[in-house]
Every structure is written in C-alpha cells, then in structure tokens.
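The chain below stands alone, shown as structure tokens; this is the form predicted on its own.
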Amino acid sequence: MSSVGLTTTFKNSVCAHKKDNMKLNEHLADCDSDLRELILRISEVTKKIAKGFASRQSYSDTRNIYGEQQMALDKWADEVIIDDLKGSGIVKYLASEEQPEVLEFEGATGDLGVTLDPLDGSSLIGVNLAVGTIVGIYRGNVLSPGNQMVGAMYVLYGPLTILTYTVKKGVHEFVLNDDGEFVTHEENIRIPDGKIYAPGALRKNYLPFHMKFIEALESEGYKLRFSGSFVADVHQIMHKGGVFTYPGFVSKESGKLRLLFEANPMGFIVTQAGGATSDGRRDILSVQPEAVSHRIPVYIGGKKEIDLIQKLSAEE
C-alpha cells in the first residue's frame, strides 16, 4: 500500500531555562503557587512510590471499577498520593483510576482538581518493564474537556525515575539523581520526527480504516514498538517520534483506555510538546467526559500521524 499523506513538521523551540541541574522547585519559580506545591507534593510522593515496588509485588482480593483485580502496588500508590493530597488544602476534587467516583475534600481553601493514575502499567511489574504516575490537573471539575487543563505530569519509573510535566509554558523533563533530588534532564521537549508505531489491539479485531492506517505506516517503515506500558511507550514516542495508538476495535469500538486518567493527561503533554492527539475522528482533548470510567480510543504522537487517522475515518 503507499503512502497517505506523511508529510513532516517539526519546529525547535527556544529553551527557557539555562542552568544545568536546576533542581524541580527552582525550576517551578514562576509557576503559580498552587500549582507549584501541587508538582512538589507529588514528586515527593513518587519517589516514595519508586521505593516501593520491591515488597508489593503480590495482587491484592480487590477488584477496580473495571473489573480489573488490583495489585498491592495500586492500592498502597493510590492511598500515599490521595492522603497527601487531602491534606494539602490545595485540592478540592480528585478523580483516580482505582477510585468509583470523584473525591471532594471537604475544608479545601483551593480550587484545584487532578486526576491519577497511580500506576499505569502496573500489570507489568512482576516482569520489570517500566510503568508510571499519570497526572491531569485542573482548575474545578475533572469532568472537563482535557483542553480545559492547566497541566499535567507523569512519572516514569524505569531504569531512572524520570519526571515530565508541563504547565503549558513548555514540556520539561527531570531525573531523580542520586541525592533523592529531581533536576533537570531535558527541557522544551518538542516531539521530533520519526518513525515507530506502538499498536494496542489484536490485528485480527481492527476497524478498516484503523486497519489502513497500520498499513500505511508500515509501507513507510515505521518500526513497532509496543511494551504494554501506555506511560512508557508514550513517553518513546515523545522522543523519538511516531504514533501510539489503542483503537476502537471490532466488539469494543469504545476502546479500552481511560479518558480522564490516561488519553487526556498523556495528550495535553504531548500536544504541548508539538504533537496532537485524537480518537480517530476529533481531538480527544475537546471530549467532554461521560462519566469517571468513560474509556476512548486512542491516537497520539506526531501532527501527520494524527492528522493521517483523521483522514482516513473521515474517507470510510
């Protein structure tokens, strides 16, 4: 099959910040204040969560809203991050993945909402591959359009602990160093050109025009990619180009991943590193959420890949 339309765009952006190694609160100096304490507590929570995984590694006899039985690992991450956050007094909404509805924190003096996912991945801990912390974060209601965000972040728990997050004044990355501290290890990140794909779904269920987007990127040589980690393989493709994607499929054309803690935190992210997302037909960040569990299909990573997919639904 040829190709359909993969044309580049990439624009360099001008770093803001100079110094090597400036640590996370340095880094956060003009940030509002709020938001500001909002990152820190959770920085400092996660490295809390990054030595943990060692002694939790067993599944617990619970089960989430979604039927999926939790690891001890979900349940100790959410209970750490929740605590801390009730009792920060900045935070008066909070939606988690392990969670069946929104949180209100009575006696709040702030305005601010997040959504988590203490644990992405977390199926994949017994075999250590890298799993992560997502984090959406708004002003008021979490049932909100994703473009409706003030920022978002995540935590990648790999062979380093790596903290992404943006306040839309660029995407910046930190490494948690050996003294326990987050510094900077790239920042502005702009998602570059490239070529991988990281397909969810069995082939054998795709939708057509799902089916012809696959296609179309393997004709270009696009090298899969795919880890099961939607937090890591995410963050690849951030830096080195290409596409994820978790479609509707036949049976499920809804999808599978979640729009509050998943598709909507991981797009704002990486659209505002240049990039888009959608689920196939509109921009998943205009979406106004159903429900705490409505689920999506996903597209996300580069403008041509995404404005590709859009293409091709639109011609079925």
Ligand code: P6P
Second form
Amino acid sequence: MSSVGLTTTFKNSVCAHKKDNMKLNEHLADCDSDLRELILRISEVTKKIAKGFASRQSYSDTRNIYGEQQMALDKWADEVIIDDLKGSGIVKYLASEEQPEVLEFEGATGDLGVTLDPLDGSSLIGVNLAVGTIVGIYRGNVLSPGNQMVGAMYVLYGPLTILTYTVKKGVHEFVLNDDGEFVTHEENIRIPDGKIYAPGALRKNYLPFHMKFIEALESEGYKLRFSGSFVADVHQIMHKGGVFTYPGFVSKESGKLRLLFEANPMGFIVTQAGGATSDGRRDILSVQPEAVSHRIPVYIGGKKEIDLIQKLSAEE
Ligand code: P6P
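Could you present the same protein in the form predicted in complex with the ligand, rather than the form predicted on its own shown above?
Shown next: the complete complex, the earlier chain at its head.
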C-alpha cells in the first residue's frame, strides 16, 4: 500500500513518508547524475565492507598520520572505496583519514571532491559495537569549509546496516534489506528535542566552560550515551535529540576529532536535519580547514544545546 503524503512519527523523529520500500537509486532520481552515481557507488562498496568484518578483525602493523594503529579493516575499507572511485571518472579529489594527503585522480572528467573516513570507530570492531563509513561531498577541492559541501552520507554497520544521505533536500535513511537492497527506512529526518549527551574526552581534563556545559546538561537530567563510535553516537543523537561532544581539553585544546573526515560531514547532515554544530565558539561548517589533519573540538546536536555551549564559552 502506498502511503504517499502520510506524515509518520518514527521513534522520536518525525518524517514525511513518500513511499514504502523505495530503492536508493529511485530516491536519487532527481539528483545531479554524478552525485547520484557517487552515492550509489559508495552504497555498493559498503555492502562489500559490511560482509568483510568477520575475516578482518586483526590489527595491522602500521599507523595512520595521527599515530593511531590501523585495523586490517581500516586499510581494506580504504582500499576498496578508493579503488572504486579512482576509476569512476566523476571524482577528481579524494582525502581519506587513512591517507597522508589529498589524492588527485588524473583523467577524471568530473569535479567531485570526496572526504572519507572509511571505518570510523574501528577500535570497537573487536567488541562488536557499531562502526561506520563517513563521506563528505564537494564540488572541487576538499580543503573548503563544510558549508561548501553539496552532500554527505554515512553507512552505520550495526544490527541493521543503515545508509543516511543528504544532498540538501532533506536527510533520508535507508536500510539494507534481505535482498541486499538499500530501501527507504525514514525520510526527511528532523532532530527532535531530547535529553541524551555523548561526552567524549576525560572529565578530569575538561576546560572550565565545558565543565559548566556538562554540569548544566546533567542538572537537566540528560542521560549519558557514549559508545566510542562517533558515527553511531551522532546517529543516536539525530534520532533521539541531545548533543554529542568531543571537546578541546587540557593539553589538547584542538580536541581529537578530524574536521574533514568526521566533524564536517556529520555536522552537515545534522544541520540539514534541523540541528547545529560548533567548535564551542562558531559553526564548525564555517571553519576553513588548515590541512587534511585539522583537528577540532566538536559539538553536534540540537540548536538548544549548541546555543548553550556557545553562550558558556563566550562568558569565559
Ligand atoms: P576515545 C574513534 O577512534 C573516534 O575517532 C570517534 O569515532 C570516537 O567518537 C572517538 O574517537 C572516541 O575517542 O578517546 O573515547 O576513544
């Protein structure tokens, strides 16, 4: 039965429901053809990644440019996505969390720039928690502020394999069904009011304004939900409301998370869903990246929570 036009309330997020079980390629029908092809290509590669976990549980003997030991799955996921996109002709630039610099694909006829965290949260693979692939999409080079993005997506490998994308026409979620197809799960997602907070970093190292922020949330009865997987934690916040933060902290005021690969794409998606993002003082999406390795303090969630952190930091 088609439920065209029916507004349905799912969990805590409200969405306009166009049609049940619409396939991703149908949903992308009126999207720029290269953007559509890119999202479909990545969706196909992530199906392969979703099947590759069991045989790639080990650590590799290498480290990324951030000094983090790479999982075999980190490197494999990076390789399979890059191999697929470098020959596509539609992608000109690609920056990956697992690569030291921006890759430029000679012979590309298109102008798309892609930022990629092939497997965010990979240290959780060994304990079977949800991890994900995060993608930012630009026209032109990727060392541009996040508000220049033309789209963003993530695939969350959990009890369900969920693909969420936006091309600035709403935020839409697909589930990988038993037939191996991504079909509509929720459309036009809007972040609700909610009381969940996902506080990264160590409390003993909080900066004063951040401590005030956390204490304010706790006094309001916010519940702590932090898994160690950015993409999973932000996915939960987008559906249940509240805020994710990995702040700047004593001895590391730039924080841990990467602007290009984590903060920008997830901040863009949540912003498109009616939320907001900040480094504590300004919209993260307005920040000019200084390098591919740019780290930034991250607050992503409801406008109410983002307004609060920016008010508290301004009072410092
Ligand atoms: P910590 C994963 O390595 C990651 O980059 C994010 O996915 C996550 O939010 C954060 O680091 C967790 O960091 O210091 O709590 O292990």
